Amino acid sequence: MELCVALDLPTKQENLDLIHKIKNYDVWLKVGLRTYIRDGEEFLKDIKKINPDFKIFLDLKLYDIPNTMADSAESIMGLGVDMFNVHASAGKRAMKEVMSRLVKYDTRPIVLAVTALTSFTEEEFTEVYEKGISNKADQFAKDAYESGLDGVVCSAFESESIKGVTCKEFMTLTPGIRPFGEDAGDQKRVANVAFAKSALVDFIVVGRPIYQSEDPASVVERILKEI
């Protein structure tokens, strides 16, 4: 299990100077939509001025048609990050195209599929999509894998399900991730570390318990030997 720092401080230089406290930790780095948004391709290489080791994860959920999500993947492959996703529920089509684009590259980024996102409660997500979350989560994730994908993202609670009705390399990645039992804040299906670690899960996501403490370096530390 690896870790994925999220980097969701509301300025550029406050994700910079986080960044520069873990500079010394084999993790990833998640760069969501307004960072990205706000920061560009100029922040990506400001990450890896600092350390061109880290790894980059781009989470911008593409979700458009088709044609679209494979010409905004193509796009990715220019930027140089290691890993980015896009919505299951864009469609099987939507999702095979997009692999179909990345085939004629060497190398390519992990691409990963949004399952159900851990900040619906069961109620709210079945007003969506009108099925509970475990069965919708199997039913993307299966999706996913059919079109070729490297795994999904999904809360800690769907995790071994997923894997079982895919196959055990089919990545799990899992943001709302509370170490040690912190406040859950805006997300509904939270877990700790033990937890996830016992749900097989690949990639966990901690953003608020690292960066909203006075010593971000020690509990990346803690987290790291937990893991």
Contents of the next structure:
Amino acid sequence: MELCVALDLPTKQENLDLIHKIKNYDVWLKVGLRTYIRDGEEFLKDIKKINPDFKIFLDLKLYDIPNTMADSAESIMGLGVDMFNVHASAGKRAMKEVMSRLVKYDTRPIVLAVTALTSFTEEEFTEVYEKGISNKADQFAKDAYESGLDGVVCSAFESESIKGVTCKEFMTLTPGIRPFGEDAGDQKRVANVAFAKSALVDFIVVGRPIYQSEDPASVVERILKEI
Ligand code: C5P
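Please supply the coordinates for the form predicted together with cytidine-5'-monophosphate, as a counterpart to the form predicted alone shown previously.
Time for the whole complex; same chain goes first.
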């Protein structure tokens, strides 16, 4: 299991300060919508300048018509990131088109599909998708697997079942992690590190419990030890 730190701070400088504090740890860094919209490609280069070994997960959750998603995936190829994601609810045709557009490259980033956002309650999710979370997450995962993606973004609670309906090498990346039972914030389905490990999760994403801590490096260290 690997740790992915969410860079969700309000300013570029604060994100850079955080990265400096954790630069000696073997972690992935997650650049989300807010950060990428504000700081763009330049910020990705800044990360590599601090430590070229940092792996970058560009969490833009693409959702559009198949051709636009595939075009965007090709643009992402030019950014040199190590992982990016799309929404599974964009459909199999869109996911297949993304993957077929990347075939011509010798190496490509890991591509994941978002199943159910971890901020959804069961009721809120059913309102949108007309099915319960676990049911639909399994279906979305199967769609992503059959479309040639490498894995899915899901909650730790769906990880085992998703591996059961796809295969154990099909990766799961789980946000909504409160490593040692910290405050959940707006996340509705949170799990700790021990649970994620037992659920065979491949990547845990942790944001607030690290960047809101007085000592982010020590939280990272504790998580890595437990992993
Ligand atoms: O602060 P916290 O640990 O809750 O951060 C979780 C991160 O994971 C945020 O950047 C959020 O956007 C992202 N995320 C999520 N749920 C998903 C996909 C991504 O919380 N399904």
